Structures are given as C-alpha cells and as structure tokens.
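Given as structure tokens, the chain that follows is alone and in the form predicted on its own.
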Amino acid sequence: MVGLLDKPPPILPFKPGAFSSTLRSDKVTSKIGIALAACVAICFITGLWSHYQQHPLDWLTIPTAPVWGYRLSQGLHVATGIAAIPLLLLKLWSVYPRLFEWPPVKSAAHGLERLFIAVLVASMIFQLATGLINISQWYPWTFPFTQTHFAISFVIVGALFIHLAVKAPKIVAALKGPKPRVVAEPGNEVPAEPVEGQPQPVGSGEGISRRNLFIVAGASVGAVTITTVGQTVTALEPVAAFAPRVPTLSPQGLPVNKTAASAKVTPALVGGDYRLDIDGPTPLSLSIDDLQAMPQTDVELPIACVEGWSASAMWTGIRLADLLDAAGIDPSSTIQVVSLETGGNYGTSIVAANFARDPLTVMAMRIGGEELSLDHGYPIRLVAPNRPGVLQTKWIHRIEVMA
C-alpha cells in the first residue's frame, strides 16, 4: 500500500515527458510519409485507369494490348491499397503526440494547416476500409461504391499535396540533417538512438533501433502484400492466405462474382428459345446450334476483377469481328453487348471498335475445352483483351450497333 502511494501520479497527455519513445522523430515521419505517399499515387494512378476503362471518355483511346495491362494495373492498386494500411498505421503512431499539443491551435495559418491534416487522415481511413471491405465483396453501406470511391480518391490526393507543400521544408531538413536529437515534447529531449547499456526512459522502445522499426514496417508492409497479392500473382498463390478470392480454387479455375441467380438467369432463358439476336444492314438471330456450328477460334486471355484477383484461361469461341462481318456492320462502328442479366450496373457493356475488331476478342461458349457454366455466362459471354471483368459480359443476348 506504502508503495502505491509513494508512485508518482500519471502524466497528462499534454504535458512534457509523456511521449519519451526515442523511435519518433522527424527524419521517421518523413521517411514512412514518403512510402505511404508512393502507395497512395500508385493507387491514385492505377484506379484512375481502372475507372475510366469502365467509364470511357470520348477523347481517350484504350489499347487492346498489352493484354495483361488490367491484371497489372488493377493488382497494383489492390496490392498497394492493402500495403498503405500498415503504413497509414505507423505514421499515425510516429506523429499522434501532436494530437495533445497545447494550444491546439495556435494561429490562423495553423489551425488551417490542421484542418486539412484532418480532412486527409479520415478520408485516407474511409478510403482504405471501404477498399478493403469492397475487395471481400461484402457491402454494408448504401452509397454507390465506384462513384465514392473515385471521388474521395480526389480529395486525399488534394489534401495530400497541400500537407506535403506545407511540410516540404522540413521533409527535406530532416532526410538531409544528421541523427537528430529526439524532442518528443518540449523540455524532453532524449538521444537519437538507444545507447547500449544505458537505462532507457519508459516508453522508449526499451533498445528498439529506428533501423529496426523500418525492418518491422518493411516486414508487415511485405506480408500483408504477399499474402493477398497471389489472388493475381499466380506464383504467390500457394501463400495467399489473407486473398479474398483464390482463382484456381473455383469452379472451372475462376472465381464468379455474379452467380446466374443473383442475375435472375435462369436455365429456361437459354433453353431451346434462346437466340442471338444482331443488329446491322443484315440482322441476325442466332441459336444455340448455330452459334456451336460457326467457326471457333481458341485465345489464352485473362479475366481480371476490379476486386484485385485475375486468372489467366483458354477460352474457345466465334470472333466477335466475323459476328460483326456477317450483320454487315462498318469496322469503325462502336457496339453495345446486352446481357440477360436484370438489373445491376453491368447489364450492358460498351465494345469499341477497336476492341470489338481484335482478333483476341471472341464470344466464348467454351472455358478450358468445357462448356461455359451457367454461373460463368453460358450460353455465350464476352472476352476481350486488357478489359476490366465487369465488362467481360455473360449470358449476353443481343448486339447492338452505337455509332
């Protein structure tokens, strides 16, 4: 009891020596902020290009090839979404002792730079979260995701170049200066590094080097990525224990996103009545059989989900050119592909022309020399190269000339 009263009374959050960790410092906070900004314009940059190939504007020509540029680029934006979460994490661990400064406001200029620290930690929070949830394909929000997501996605990055113009200055003092002396709060100053057999103040990491804490941060920034990235890297499968989706693991090697129920597809629909129907100067209305009895061509193409999981498959089936060729549609026309599907935002998929005329283009009826499943679009689905998977259309029913 004699002791308990003897112990010295706690030390408020504000006051100097209440974050004495010798791990923070400026030249720490600069040097996580500029990987975390690295992830956050990979990000920015990739999911751009994820939108508008999903969102086409007119000035702005998509190539065909490579073919695997949306496998690449989409499975850079999961993999550093994911890799900014433990990084996001550390810096609000080296700099959260500024939350307690006191005044917490101490001019204009300051409480504004404040504002905009603010703005850019929750939206970077919302935006991480809200990424990490939609990859599980698990929605519990009523907000359109896609048109949330690419706006935030705005706002972090405005956010961000205004913090790092701010903080630009000291960025560069602090990766240039030698080892600081660590001021973790006025009055408190504490070596740089731990010295070796010296008593180290409570909190300081108790001999934990800042060398050893960027080994951490690599090693948690390392595992996480390469525990989900191999839902697309098809050699880091075996060790994609956190991915969402795990490709080969499913039914006829790739994952379905959208089952024929949820599409409200049913088997009567591609029964004996189904047709293909294409519009152009000679419109066709095409079954089953003759679809089965046209030429089929085999292309190896990948389908690649905005979720972040791609798999690579042999798909068999008609060109959509020469579908194209026998309506009597111009090459230059841009067509739309409409899907049995009802409701949801990808019924129908716009083909430019010059995806619609690439040869790796072909409406499949087969996967892996199997008969599409009705879950993967049967009787015939859309695979195109360097498409984002919503737009690989299933179950599709008729063609229809744009422009």
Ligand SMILES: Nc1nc2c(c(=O)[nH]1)N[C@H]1C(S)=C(S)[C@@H](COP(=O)(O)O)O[C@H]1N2
The other form holds:
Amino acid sequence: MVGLLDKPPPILPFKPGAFSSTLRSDKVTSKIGIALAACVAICFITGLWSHYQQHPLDWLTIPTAPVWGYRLSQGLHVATGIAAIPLLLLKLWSVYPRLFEWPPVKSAAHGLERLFIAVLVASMIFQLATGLINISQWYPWTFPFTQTHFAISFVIVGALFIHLAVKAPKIVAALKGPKPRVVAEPGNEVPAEPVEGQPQPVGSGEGISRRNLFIVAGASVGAVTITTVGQTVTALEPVAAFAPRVPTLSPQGLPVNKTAASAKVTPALVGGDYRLDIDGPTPLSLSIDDLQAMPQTDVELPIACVEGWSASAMWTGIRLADLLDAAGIDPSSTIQVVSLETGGNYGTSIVAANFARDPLTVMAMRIGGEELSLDHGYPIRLVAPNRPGVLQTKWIHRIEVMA
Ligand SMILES: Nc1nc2c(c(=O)[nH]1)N[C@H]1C(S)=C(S)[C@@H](COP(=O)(O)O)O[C@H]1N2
Ligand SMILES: [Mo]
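Compare with the form predicted on its own: the form predicted together with the named molecule:
The next block holds the full complex; its first chain is the one shown before.
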C-alpha cells in the first residue's frame, strides 16, 4: 500500500510536469484569492444585514434612514455574488494542478487542510450556483432556499477563515516575494532579440502574459457586473443584457415579482365589498372611497428586491402613522399588515414602531401619479424606507397590533 503511494500513477494529470503553464504561481493565486475573499466578505455582511432586516433581533433596532440603505446593501450583495463567480473559476484554475498532487495525503494535518478546502469549494459552488438561479427566478429545488443560503454562508465563512489562517504565511511570502520567474523550457526560450517574421512572445512562453491574465480576470468580472448591475443602477440599464429584471421595461416602471393572479387576488376581492380593517382601540373599516378621501402624501422611495433589482418610484398614499392614529393605536406599537393573498410567505409583514411612525412610510394607492395596477397591489400596499422588497406587502386588507 505504502509502496503504491510512493509514486504518482503513470497517467496524465498525475505525471510530473503534466501542467506546463508558467502563468500559475503563488502570487497569482494569492491576488485572485484576495479579490475573491473581499467579495465573499462584502457578500456575507450584506447578506446578514438582509437576513436580520427580515428576521429582526430583539436588541437590534433597524434604522429607517437612509431610505436607499437596503437598495445599496442588497445591490452590493448580488453584485459581489455575481463577481465571485469568475473569481472563483480563476482561483480554481490557478490551483487546479494541486488536485493531482502526489501523494494525495501527506499527513493528518495535510489531509484535514484538504478536507476543509473541499468543503469550502463545494459550499461556494453550491451557494453561487443556487443564488444565481434564484435571482433568475427559477426555483428548481425543493429545499427552503433562504434558510439553506443562510446556513451555507456560515460554512463558507468558517472554512474560508481556516483556509486563510493556514495559508497566511504562504500568502504573505507570495505577495512580498519577487515576480515569479518565467520558466523558459527547452525550445521555448524567450529570444533576446525580436526575430523578424516570428510572432512575438508575450511574457511567458504560453501566449498570454501574467499582466494579460489579470486584464482577462478584471474584464470578466467587469463584464458580468456591467451586464447585470443595470437592474439596480438605472444609468447602466441599457447594457443590462443579462439582468433578470429591468425596471423601466416593466408595468408602471416596476417589475412585478408576484402577480395578482399567482397570489389568487381576484378583481372581485378588491371590488365594492373591499374594506381595509384596522384593529385598534377605535376599530376602523374603510372602503376604497374612504381611503381616497383621506389626506394623501407623495414620497419618492425605492422597491429593493432581495433578488438584486431595485427601482425608485413616486408613491402617493396615506401616511401609515395617520391611519394608526385614527384607530387610536399607541405610537410605540409594532403592527402587522395582512394581505388578501393567503398562503405564500409574503402575505403578512411586521412593521416595527419606528418604521410604522416614519413620515415616509405610506399605504400607497398610486404610483407615478397612476392608480396602482392590481399586480402592484391595488387598492393599497405598504411602501416604507430602507426596507426589503419582500416586506413591502401588496393588497393589504387588515392592520393588526402586535405588541
Ligand atoms: N402580498 C404580497 N406582497 C408582496 C409580495 C408577495 O409575494 N405577496 N412580493 C414582494 C416582493 S418579493 C417584492 S420585491 C415587491 C415587489 O413589488 P412590485 O411587484 O410592486 O414591484 O412586492 C412585495 N410584496
Ligand atoms: Mo422581492
């Protein structure tokens, strides 16, 4: 057995010298790795922020300002996640020959280190692939996406932390060290003088220089970013060829994630019998005419979806604080809004007191001056500042006091 492991198998990827690219070096691996780790760090922090906005912690009061806070943090979350895809592929390319290093396990510590790397790579591939599929609005799996995405993020960060700690000395040495030498192989030497009629070598005998490698890396990260970030940066919309959602091409200037039909909200439900009921010391039951007769306020606020698209709109509606005051609800109360949509995860949402009382939080009836379409939440929906799109509940018919 030991004898078997002494020598690499005589087949290609294991043969010494099987990988001849002179572009791979610890320095290249370290630089790409640092860019990838930076993306992972931003993605993790913005992901946690998004999670705790949707599942609040008792001791953490989320501020209502700046109004574009969630738009920025979730835009960064999705953009850094997308940028991590080409970076991860490059990183894997840069260390790929090590997959075939011989012997595969040199010691217990080495075996453990490789195991952590396997966990790290597998969890990152899973996270980025399912995340990308999710923002493309395709849900081919049966496991609960958000819980899994949340749990796996800790596996990634834990394994990455260990990986960086183990590799720290090597990374520091690689970054401080001299430029890796271009290895000239027999018959592949870089000629001292240009030879007329011969193609010029470009740095390594391999046709692409290390500088060009970084240009390719930067260009691929730039390309995936530029062609998708238009879903949230309006100025880049014209080049957003791969953005799953493009706000200005959508009804009333805003994509619709859940249509009224798929939420089973029928026109009959929002007809003459519709009432907005508010449970409070002075219970209210308001018809659409009653609601339209109340003082209306204009607010400019974004809808920022967890999937990374976002768009700002001018909303017109009744300040939520005015409705709560009319029902005699205490200003320190947390409330819940309830949709006509039954079932589904987003039929209700909790509104903490600071959000409920913010002067920018409205129960919107109009968008851009037009009556809300049924798909956008007619007759009335919640729009609050610095709030994930999933919590901007549509088709509200009831407001309840929680605590
Ligand atoms: N009742 C209800 N409200 C909802 C949803 C839903 O599924 N049901 N989806 C939410 C999500 S995920 C987003 S991003 C916004 C999108 O709002 P829009 O369809 O008006 O653009 O509505 C939110 N409000
Ligand atoms: Mo969303």
